[in-house]
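To begin, one chain is listed below as structure tokens, in the form predicted on its own.
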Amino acid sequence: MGNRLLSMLVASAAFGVVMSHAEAKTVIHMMHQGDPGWVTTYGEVAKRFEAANPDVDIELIYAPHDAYNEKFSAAVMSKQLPDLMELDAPFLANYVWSGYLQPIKPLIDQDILDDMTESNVAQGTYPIDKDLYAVGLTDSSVVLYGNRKYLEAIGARIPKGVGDAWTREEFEGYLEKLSKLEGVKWPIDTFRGYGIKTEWITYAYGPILQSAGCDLIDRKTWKSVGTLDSDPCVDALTMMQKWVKNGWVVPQSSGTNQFFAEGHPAALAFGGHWFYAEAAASMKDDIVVMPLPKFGPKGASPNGTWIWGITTASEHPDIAGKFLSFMLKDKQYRDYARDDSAYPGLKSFAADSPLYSAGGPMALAFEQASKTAVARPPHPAYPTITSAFMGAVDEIFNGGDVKAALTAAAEKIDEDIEENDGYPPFDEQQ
């Protein structure tokens, strides 16, 4: 393997290196993202294929979580793209109208694409050909957590299932009850401290829009004028406003963890499922995992996370889809995905795991895939949908004009759906 782990940066120079070393094997460049952990494993997997398969090498291209789409457009300028890459769900429609993916259902075993969950297929899924073009282990929820110790002292009921989930007058209620109790600093952590840089403001608020009964984007019409800064939207984002000028939010400044930070002054956190294993190990039994509150006439929660697809530019995505078949079926990586609390898309993982299966801890999370999952908006502007909305709120959280920053939001949206004529042929849905 040895030079496994390539920078982006170089990866035009490593690509020749690589295939002039290689040249009686087929070479398979695989880009991704993650935590030193997830760096190793994948590097692990690779050498276990490479072992089954010595006629091939499995070269790992790492680009940064928070830079990952820069680095795929210099990949993209380049004409550098890897075989098989991992891609955020949300960016699918936009990398398939780009032309940069091709359907994987004939590249992948059966029985994975047999044991994929709802939900997983539907993040992987092109809404113009209703053809699959990524596959992941994993999908991923935000519940919200609490503290027991400062719930039980403010009397709050506590939800057993997603039909049982707090109401927008008991959330805010105990918010307020939360922000008079002695030792609570902030009654709710909603992690303003990840920032506008990754997906996080569009991924965990906009379920609250669609709870509340709007969203970022008409989804038949394809108009975000009219629905982002329509009068339910106004009010939601409103709500949270007055979270922050209230004082009951921890502020984006204090970082990405006040609810089990060292003497836990957040009472409640919005918090995604990557958060349990560590909340718990600092909570012991104090931590409780509730649905998202209704803001609205329903509940909604949001699902979505990093899986895999194989390029148009692959010369052999037959092994590409071969190696992402071994990967998803390798024992040593489910056990870390496992480990690290990663959330359930396929149905095997799901029944293997101590914490999503039935009964489990997290099992409500789990709960919320099937009964109230909303994908973000599968359009090519969502790059562009998520950049417009993560910046109006955070203008938002900064004190500014609610109803004129989601209608600067949406014209910013409309303009560039616009200026690429509709992006045919979803203009053809309305």
Second form
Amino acid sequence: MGNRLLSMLVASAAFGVVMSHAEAKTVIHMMHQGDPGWVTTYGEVAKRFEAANPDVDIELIYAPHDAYNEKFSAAVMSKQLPDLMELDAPFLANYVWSGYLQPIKPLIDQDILDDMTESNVAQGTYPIDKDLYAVGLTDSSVVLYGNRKYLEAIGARIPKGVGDAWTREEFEGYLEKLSKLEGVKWPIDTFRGYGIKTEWITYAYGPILQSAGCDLIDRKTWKSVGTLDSDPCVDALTMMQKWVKNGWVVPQSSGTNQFFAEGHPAALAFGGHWFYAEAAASMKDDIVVMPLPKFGPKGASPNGTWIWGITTASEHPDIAGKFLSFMLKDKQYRDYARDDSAYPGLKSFAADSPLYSAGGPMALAFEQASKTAVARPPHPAYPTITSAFMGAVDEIFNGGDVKAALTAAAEKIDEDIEENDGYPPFDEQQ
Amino acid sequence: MSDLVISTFETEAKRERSAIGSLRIVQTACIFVIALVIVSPLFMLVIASLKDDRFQILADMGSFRAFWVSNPTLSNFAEVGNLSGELAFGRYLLNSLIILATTVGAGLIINSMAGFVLAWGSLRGRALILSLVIALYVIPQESIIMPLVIMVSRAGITDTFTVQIVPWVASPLYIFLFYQFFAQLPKELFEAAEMDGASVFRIYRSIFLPLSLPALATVSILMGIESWNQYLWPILVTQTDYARPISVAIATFFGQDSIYWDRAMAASVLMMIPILALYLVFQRWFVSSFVGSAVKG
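Can you return the structure of this protein in the form predicted in complex with the partner chain rather than the form predicted on its own?
All chains and molecules follow, beginning with the one already shown.
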């Protein structure tokens, strides 16, 4: 009996020691999205960090890509914001304005800050205080992919760099010629297959407006009426509507692989950097990477991707920053990103990526980001801006009146800004 | 003369039989077409899960090639099965089954009790309560989901099985279904039991509940499908794989840049099997209970 009592006491004491040790651990919650490959990679990085820091426990919170904003809203409402979170770059201004993110510079390693590309800094910077709130290993861009055989068949000029991108006249002329070429079912895939529930339309088509000489919103007065429905924007969207009406664009129902599908029915593709790996695997030497055409006075291209921020709710921002620095330098994490043809946001990662380093097949895309990248409007009203613009483009592509659709979208954006009293201090920026 | 009459009758009878035969052929053809339309998405799902090229699945979707696979493979199922750690599908499947069984089990008891009390109970304001139950049914789940998130968060039950079961156990629709069923049963049953001295709970448990097999089966099927397909709610109120259902795990295949149709289809087939089995089991019970009650008269 005495022995049993003694064993119970020893067991209780041991249990108590284990429990007190477990309780002593600092838990860092990290919210992220991503496909199975990324989920596994984050899990492995967390394990490596925990092994190097036994007093820290990294708890991963997965939120599906298509329900990420809902999950974020629920976390805000239930006061369960994670310490570290992945966020889509154009939503950064909204999050900072709402008070959810804290400046990240003091929390992460200086060598990472020094390593960031200009575009990466731009996507993580809040325009009011010019402070950095998020950082990422990666960035993104869109280029014009071409099928060499078709381009040679119509005698198209193949640009060698961003400086000699096709003009609007050249581009439309080639589209017309390609539409008559045997074997070409559609001259171009603008990836309508991504639909209107992703950021694709604002991300990829916004630069067409900026290149044509207008924008989604005036970035000084933060008014959309007079900008989004201005003549250059109406002209640019009328041009795109014409491509659709002429049957030059791959329809939404045909998916997002017609450029490299059997028989190569699409001659050109206005596609993201992530499209390269799959297209090149199928097309081999026939794939040509070109800069986006100049639709007006200047070239423009998109940037921005999912990056990492530390929330104001974090009780251990220093440890969250330490983990983020660890992750951005982690070799296996970088290897996975490189194999996934991720677009570099850190210079060291670019140098280590054969695809984007000098002479690489996507080096032109990397050059394009440094010369023509325009971030999406860094304004707290961005969720409304993107939703209104996507709705307008969808209406236009389905045959709606261009001017009326853009005016309605611009009014919706301005109404949201007015309803929020101009999102001070954005209203004082003019 | 009589031969002529008989011959005319025979001819007319033949014509009638032929007309009935033609009608049956048309009816059968219509049923076959309708069945084909209903079954074809499931068939397409299974076929797609056996293809090894996700782009081919997408390219085939708009044509009859969606219903054909030349080189079937189980590699997608193997890949889904091999996922481990945060993506271990076995864990998610088990979670879904626990949530389903508990929700349906508790739901049958709670909703049937509520339906019985509304039909036969002696509480005041029954009609008003019934009107409120019906009124609650028209409120869409999405409109109350955020306040509900705050409530469960304050209750401290996020990231648990409880948070995925308790809010959905009582449902206006199922209470109303049970109410309707119980209200149709003869008044004499209740009165006879009451005269024998049975309590209200005893009458519910020993007489009315055993008679309500069709309602129990219907509610089980509907509730089971609803619970199995929950997607947004588990995302909002759970953080880890501890209690998350399989519907959330499948969402990982719908990435930012790419959709992994091959694995998503295989995972969807795996997800479909338990609920299909449940449906078949309950459907048999549902039919047999009807037959049984008809024979007993």
